[in-house]
Structures are given as C-alpha cells and as structure tokens.
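Next up is one chain by itself, shown in structure tokens, the form predicted alone.
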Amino acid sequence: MGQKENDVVIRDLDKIYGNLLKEDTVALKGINLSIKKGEFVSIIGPSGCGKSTLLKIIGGLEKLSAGTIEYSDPENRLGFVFQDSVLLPWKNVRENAEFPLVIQKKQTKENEEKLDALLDLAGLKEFSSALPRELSGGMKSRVSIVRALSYDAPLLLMDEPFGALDALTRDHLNIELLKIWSKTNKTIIFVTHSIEEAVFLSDRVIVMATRPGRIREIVPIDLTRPRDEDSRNDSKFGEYCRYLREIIG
C-alpha cells in the first residue's frame, strides 16, 4: 500500500498578538506539520500553549503572522466542533443537523441521504424531532458532530468537543467518534487537555510547549484497531499515557 497523501501541510507557522503598547505577544512559533488523508491526530499541551489557536488558523477562524498553509482540498472545506455545541435552540435535532446544507443550498437527494445514514450512525435517528433543551450533553455533542459532517467536508476539527462531559459520558463518545470516523474516512484534528483521551483516539499525538507555543514532539500512537475498552487496559496504553506525562511535565 502506497503512502497517504498529505490533507494538511504547515510551513514555519507563527501567530503574534500585538495590543495598544505596542508589545508582542507571540502566540505560536515555527509551527511545522504535515496531516495526512484520513489521519486522526490529536493536539495536547498545557494551557496556553496554542492548542486552539493553532486548530483556528487552520479552519481559517483566526489569520496567522507568518508561514503557510497547503490543503489538498481546493476548497478548503473543513467542519469545525466547539466545545459548546451551539445548538439552535428552535430547531430539532434534524433540522440542527441539515443546517449547513440550507446555508449552502445543498439540500440534494444524494446529501439529505447521507445525512440521514450520519443521524443513524450516531445514533440519533429516534431523536430526529426533538430540541436541544431535551437532549443530554453527550447527545447534543453528537448533533454538532454530524452537523460538521452534513456537508461531507474532508477534514474534522475538534476543539475539545467532549471537555465538559462526565467521564463515562466522554468515554463513551470517544468510541462512537472513532466509529463515525471509520466509516467516513475524514481526517481529524483534535485538541484535547486529556492524555488518555488522545492516546485512545490518535494515530500520532502532536505535543505542545509554551512560551512561545511550538511542537516539542511529535508521538505515533501503536495501538490496534478498531479500538475499543479493552484498548484502555492494554500495557501500552499506560505506557503512551506516562511517556506523553513525562514530556509535559
């Protein structure tokens, strides 16, 4: 099997925040990384250290200072999942879902198809009429990740989507995103501050330093998949999870 091509290509990144002294503040520094095609990657590293402001400049939410960006999508199409669902409070699961086809007046046979088979994977397909005030938090995670999938944008990203959710909960959903991402082949990048969910979910764990924000170290996850709880009590799994402790600690 040939080598993946490559979904995301960062060259000599920088991001500096200036303010009314006239004082910089440099956010990111010589960021270098290349994502390959239906690669699940995840960004940890300690607070402020660029985490999200680095997932921004690549969906294009935030300008970078310096450097460039190549994606192999000539459209750049991407979905983007907050940590707050943001849900439409007057709009049913369905229609929450649909909501960037209506945008983009893509309500296609072909596109309403494929998102009623998201709706199932996740799922959610029981819940299609109901609001958001009826849903659990874990449930409303689920409506923004199909939402960000509705338009069949090649690359996810996640910025810590499951970070205010109970631990089992957020156990749970790590299972039925790796799931949702077998099926679809898309390439994600999610920012996480927990090691033991980037360990479980990622193919390679990009790991960050502060002070200016930049890549210490980059480490390939070797676990089989699909992964499942079993994963989590396999002796490399501690291993991975003390190893990337050791780097940010």
Contents of the next structure:
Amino acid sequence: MGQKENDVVIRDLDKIYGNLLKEDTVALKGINLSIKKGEFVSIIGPSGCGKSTLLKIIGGLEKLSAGTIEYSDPENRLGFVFQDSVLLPWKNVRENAEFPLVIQKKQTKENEEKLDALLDLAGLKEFSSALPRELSGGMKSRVSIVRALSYDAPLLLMDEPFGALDALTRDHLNIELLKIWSKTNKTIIFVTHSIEEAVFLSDRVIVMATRPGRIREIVPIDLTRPRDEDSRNDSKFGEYCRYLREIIG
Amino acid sequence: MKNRSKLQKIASGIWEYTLSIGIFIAFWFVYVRFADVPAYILPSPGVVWISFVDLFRTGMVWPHLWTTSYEVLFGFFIGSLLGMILGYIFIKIDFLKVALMPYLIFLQTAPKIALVPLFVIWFGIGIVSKIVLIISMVIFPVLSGMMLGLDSIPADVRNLLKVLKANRWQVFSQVEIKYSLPALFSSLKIGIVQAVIGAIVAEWMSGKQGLGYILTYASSTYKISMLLAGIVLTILLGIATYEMVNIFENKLLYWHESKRNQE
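Same protein, different condition: the form predicted alone was shown, now please give the form predicted in complex with its partner chain.
Full assembly next; the chain just shown is listed first.
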C-alpha cells in the first residue's frame, strides 16, 4: 500500500498520562494504523480502551507522547463531530452549519451553495431558521454533521455522534450518513460503542483492547455498497457482528 | 395569535402588579386611619402622594434625579466594564487572579458605609467619590458573573474552535462573550441594584445634590411625607434601571432556555 493512497498514517503511537503521586497511566500503546483516502473506518472497543483519545490525538485535540502521525493534507484540515452536537445555542441551523466558513472566512458564493445543498441532503432545509433548542436530538446530530462537512476538509472524525439517540433514529441517521459520505467522498474515522453500527457503516472495523489501549484486530467488512435497511438482514452482517462480539468479549 | 397571547401576558402582569400595590396601599390607608397613627410617624398614602407630586410640580426634584441617575448609570457602566475585563483577564491569567482576587474580596466585604468618608477624603466631596463607591459595589458581582460564564463553556465547544483553528479574537467575539451572557446578565442585575444603593448611600453621607440628599434633608427637617416620597422615587429609579438591564437581557438572550416561556 503506497503512502499516497493513505489519508492518515499512524506509527508507534503512545499516549501516557503522567501522574505525580501514582504510576503513569498508559492510555495507548504501540498504535500502528493506515487509513486510505475515502475509506470509512470505525473504531470499537470496551470503555476505557482509548478510542476517543486516539480520535482526539488524530484531530490534534490531544498531544501524543510518542510516535508519529502523517496526514495527506498538508494543511491538516479536518472536520470533527462530537458526541454532543455542540451547536451554538444563539445561532440557527444554517448559521451553525455555516460557522466553520465564518471562522475560516470562506463564505464564498460557491461554498454557500454547497452548504445549502448539504442542508437539503440532510433534510434540514425547512428548519434553516430554527434555533437548536427547537430541534430533536437526531436533527441536532444532522446539523453537526453538515457543519463538519461544510468546509473542504478531506478527513472527518466522528466521536460517537449518535450515542445519545434512540435505536430507530440512529439506524435512520446511519443510512443518511452513508448517503452523504458517498456524495462527498471524505475519509471518515468513526468511534462507536455499537457493533451493529460499526459493521453497517464501515469498510474496516478496528477493534481495540484495554489496559493498555491497543489495536487487537482489524476486521475488513465485505458487504456490498450502497447499504440500506436490507443490508442488516444479510447473513454476512450477522456473522460479522457475532465475530466482533466474540473478540471484544 | 402569538402577539395576542403576548399582549395578554403583559396585561395580566400589569394587573397583578397593580393589584398587589393596591392591596398594600389599602392596608396602609386603613391602618393609618383606624389606628390613629400621627402623621409625623406615618402619614397616609394620600399625603405622601401629594408630597410626591409636589417634588415634580415645583421642579425641585429634577436636578437631584438627574444627578443620581447620571451617577448610577455612569458608575454602573464603568464598574460593569471593569468587572468584565478583569473577569476575562482572571480566567486567562491564573497568576493575576491569585494575586488580585484577595484585594477585590476585601473591597467587597468591607462595609461600604465606612468607605464613603475615606473616598471623600481621597476623591473630594464631588461626583468622583460617589462614582468610585458605585464602581466598587458593581465590579465584584459582574466580575464573578463573567468568570462563571467563561468557565461554563463546554469543553467540546473549545475543541470545535481548536479544530477550526479560530484565532483569539474569534474565540472571544464568536463564542466566549455570548456563552457568558446568561451568567453575566444575572450579575448585571445585581450590579444595577447595587449601583442605586451605592449612589444613595454616597449622597446621604456627603454632597448637596441627588435623591440621597433629598432623603437626608427630609429626615433632618422631619418632613416624613417628603422622606417617604423620596424613598418611593428611589425605588422607582431602581425599578427603571433594573428594567433597562432586563430589556437588554431579553434582546440579547432570546435564544436562552429561560426565555422560552416568555415567547
């Protein structure tokens, strides 16, 4: 696999939290991972295995203790979708989605049109002027995804974005996310607790183990695309879920 | 439909307010009339009302009302501005917070009435000493509100700004100041009430102008009805300035959960 095909290459990454009174905590140990351009990768594992920490390190929100990360984009532009949708409560749906363009001073006509198309794709056009407090949890999640896609970041990092939603809304948003992903062709790294969600969405599932946080296995998901509700009834889907459940224990 | 229910709410609020004041005045009137209370102890509401109207009819109240209003608004503005700036600096520079906070707490806990003579010696009998006293009373609550507001910004909002590579000015103008508004307005409401108290206390202790001076004058000449009229006027000034802050709050915090029921 050549370097040019990859969007992110992580080599020998460690994350250690120093502690004055107790022993240092090793959150991540020896992480090696390459993520291809346009790939959809999920990270799953038990609580405390460091999956969110790994995502934050890739996103530049936490420092690594050892190792390197290489990005294909020299400017290291990325979008981040947090577990809570993190919408600014005084801005309406469109203004929240437009926020990155405002910060980066990229409110060109072309970008604004692209934003409107994304809002339409996410079913939010009619709610453009609604305030976050008027939205359901699912709609808030959609706004935060559109916000992360609104600017030209080739890499999208998602930290359990649907974790707080009910199962039905989550399933529905998974299908919408895949639709948006197929049209934008971004690289997505998606952290989740749900095995079914990881299998449904991903090209590869990275299974992490705890104490110290490390990669236990990388499972390629060979399900046909585009995926929809019926994909969950595929016998292979069930097999992948069972296998991953066994590994995680 | 929405406008109508809003109007109904306002009308019902005014009615409840009027009813409450009406019941209070009725009790006052009945008590003075039937308990045979002498006018030099507690005059009837009617006498106080005449005295109140006289303050305006003769025109003597205007320069005093102007002086107090000016002191309150100017002192409140400067005190709030300083409180906000210091609150921001204290959150950003821990060393300054540790070094300066004790002095501000001393200033806040010191009895203000004891500080007035000191301020008069330092800043003279004119308006400056009064403004300084008002600033000293406004600055602490506003500073605390600003610090609380800045501290309550969710970590992931700061992470979002980091991912977007926002500069310091964008962080402040786009997020920090707006997230601070709910806590800031709570403190500004305390601040404006403190400003009115500060102005009256300062005028009571020194000077020849202001509503506080009217109260001292009426008290020392045993004009009880004038004293009560002056107190009513002070309360009205307090309500008016408080409502000004309220109007700004409703305008700027339209998005806040607390305003949902007011729509």
